[in-house]
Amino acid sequence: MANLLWLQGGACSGNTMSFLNAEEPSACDLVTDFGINVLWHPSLGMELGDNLQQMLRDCISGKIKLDIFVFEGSVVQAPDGTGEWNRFAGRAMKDWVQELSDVSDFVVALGDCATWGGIPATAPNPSESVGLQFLKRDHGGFLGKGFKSKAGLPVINIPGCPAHPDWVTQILVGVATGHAGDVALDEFQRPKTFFQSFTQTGCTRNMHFAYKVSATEFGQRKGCLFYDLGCRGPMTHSPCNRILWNRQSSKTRAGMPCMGCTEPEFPFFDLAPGTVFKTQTVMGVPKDLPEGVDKKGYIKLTGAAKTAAPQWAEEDMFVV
């Protein structure tokens, strides 16, 4: 039996409303299967009051062995540096999650605002809002650069916005059945297994994509979005187009651009209005190339495939 905690901080719950949705395994299966022990979570946690302030008490003491640490949402530390803008159970939210992550075997960030500090921690970032050991690119986070649990671990990131449901509950059955040791992860502590393909492969546009044909607007089910739409896939490690999102679709799928939410860039670009699915072109080359292509190959490349591209490239092959 692992016993896992989850607290939430500056968040908006998505990624606890994607966690309830798994299916593979499914929340229930975490219990009735694989024997984690869910001590607290903000939307299942049944203690209140002084009883979650005993039990969070109880973890920092040892006197409940704490296995799994799960944080969603930034953590929070305006006002100039005090984290009173979050409080929770009597006390800074922050103070919180220190004491808890140094005495937990593992620690878990989930989404984007617990792993890169998210949308709140964009400039002006007025919350002070950071992610558990990342802002943004940036190594250090709140817990700091140097920060392991218990367990010899650095954080495991696990971005999103939000995380797929299915990353969530696969890895916390690495870590709760003793494999977190196959659990590697890349230079931003993102499970590989997840992480290290591109939300291009498996998109249903590739064929688009190498011939140079761009959609011209939302939910078109021809044409690459990358040219014109915004569409960051090419450049964003996720497996969106691998483990579809409620086993039927994603985001490319749909005709929606990929946002680049599990980079620890999200969101990109300045937000101001035609910045974010607009594709920012110099000199009608995208600022953002595919990673391993650069600025003379690209110019190359999509100059051949659009003049060979086949009358069919510009037609919706799909009937069904």
The other form holds:
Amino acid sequence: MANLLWLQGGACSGNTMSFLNAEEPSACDLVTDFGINVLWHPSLGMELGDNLQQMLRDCISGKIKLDIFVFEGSVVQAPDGTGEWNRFAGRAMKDWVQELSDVSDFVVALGDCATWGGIPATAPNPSESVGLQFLKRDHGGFLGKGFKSKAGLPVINIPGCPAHPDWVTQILVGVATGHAGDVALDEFQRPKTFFQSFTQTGCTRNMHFAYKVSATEFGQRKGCLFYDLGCRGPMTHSPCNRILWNRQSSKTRAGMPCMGCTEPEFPFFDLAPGTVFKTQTVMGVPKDLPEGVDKKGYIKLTGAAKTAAPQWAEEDMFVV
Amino acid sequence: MMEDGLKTQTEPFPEDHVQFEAVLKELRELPEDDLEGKLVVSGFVDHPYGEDDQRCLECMYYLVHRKWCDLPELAVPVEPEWWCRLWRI
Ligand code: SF4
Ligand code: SF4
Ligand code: SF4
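Now show me the form predicted together with the partner chain; what you just gave was the form predicted alone.
The complete assembly is shown below, putting the previous chain first.
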């Protein structure tokens, strides 16, 4: 039996919604098949008021063993580092976060706000929000760079806005069943099994990417969303086209550009009108090129791809 | 027209997508059949251009098999070695 506690800081509950949609395994499977005991969760927890406070204190004192602490949302530090803007169970949430992280075997940051600070940490960041261990790309998060949970791992970051439900439950099962050692993390502490490939891996528009056929409007069936609509699929680490959403589809399959929500920079650009869902260019070349490709290589590749492009690449192959 | 030495507006090259949109806007304001106007505003030349030897062949709007510029605001026949300042890859 692994005890799991889930709290929410500066959050919209999106990751909770996502979690409750999990299918492989489902949230119920975690309890019935994988021995996870949900001590408390904002939408599922039974305890209220004094009982909840007592339970949290029992976790901190060690009376209740805390195996997995899941945190959703940013750590709010306003005003002036006190955290009083986000009070929970009688005190600043950030104080619970610190003490519970210190006693937990594993700490999981869930969603962009908990991992990198996300939308709440976007400048001017009045809530003084940070992620658990990162602030954007840097180790500037609440628990500090050197933090390790009792099992010796840093915070396990599962980003996304929200994170895909199955990323969450599969990692929780891995950790709860003693396979944490198999969970290799990348430089941003994301599980590699999900975040080593790109959103583009498995995208149905890959051939349109190769032959430079562009979609110019959302929902168009033909064309790649990279050239005009700012798709970040080639530089975003996520399995969105391998592990489909609702087992059905993904943004790019539906004709919607990837916004790179699993990367620390999300949300991108200056968000000025006309800059979102638009490919930013510098002298005709996309400002952000697929990872590992430089401008010269890109131009060469384009010439070769164009020359080799088959006739059908110029046609709408989805005739119905 | 190009062989006859039509002077077109090759500069300034739109540096970012905002300037690119501005040229597109100018093109949209032309009557649809004003071929000369389109050639001038988009800065056509019948040879590669710039330090990277940019050509229609590499441009994302160029359709190889039809030798056609697929940019809706232009939609004109072009050769692979041509160039215009809406070049984009
Ligand atoms: S750029 Fe986007 S739409 Fe195009 S192939 Fe990659 S993921 Fe798919
Ligand atoms: S497709 Fe991109 S923006 Fe959408 S969920 Fe996946 S990583 Fe995030
Ligand atoms: S936009 Fe200009 S450079 Fe590109 S194919 Fe059309 S005419 Fe050629």
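Throughout, rigid core stands for the largest set of C-alpha atoms superposing within 1.5 Å between the two forms. Quantities reported herein were computed from a predicted structural model and do not represent experimental measurements. Positions refer to the first chain, counted from 1.
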Discussion item. Please determine whether the C-alpha atom of L20 is displaced by 2 Å or more between the two forms following superposition on the rigid core.
Written reply: no
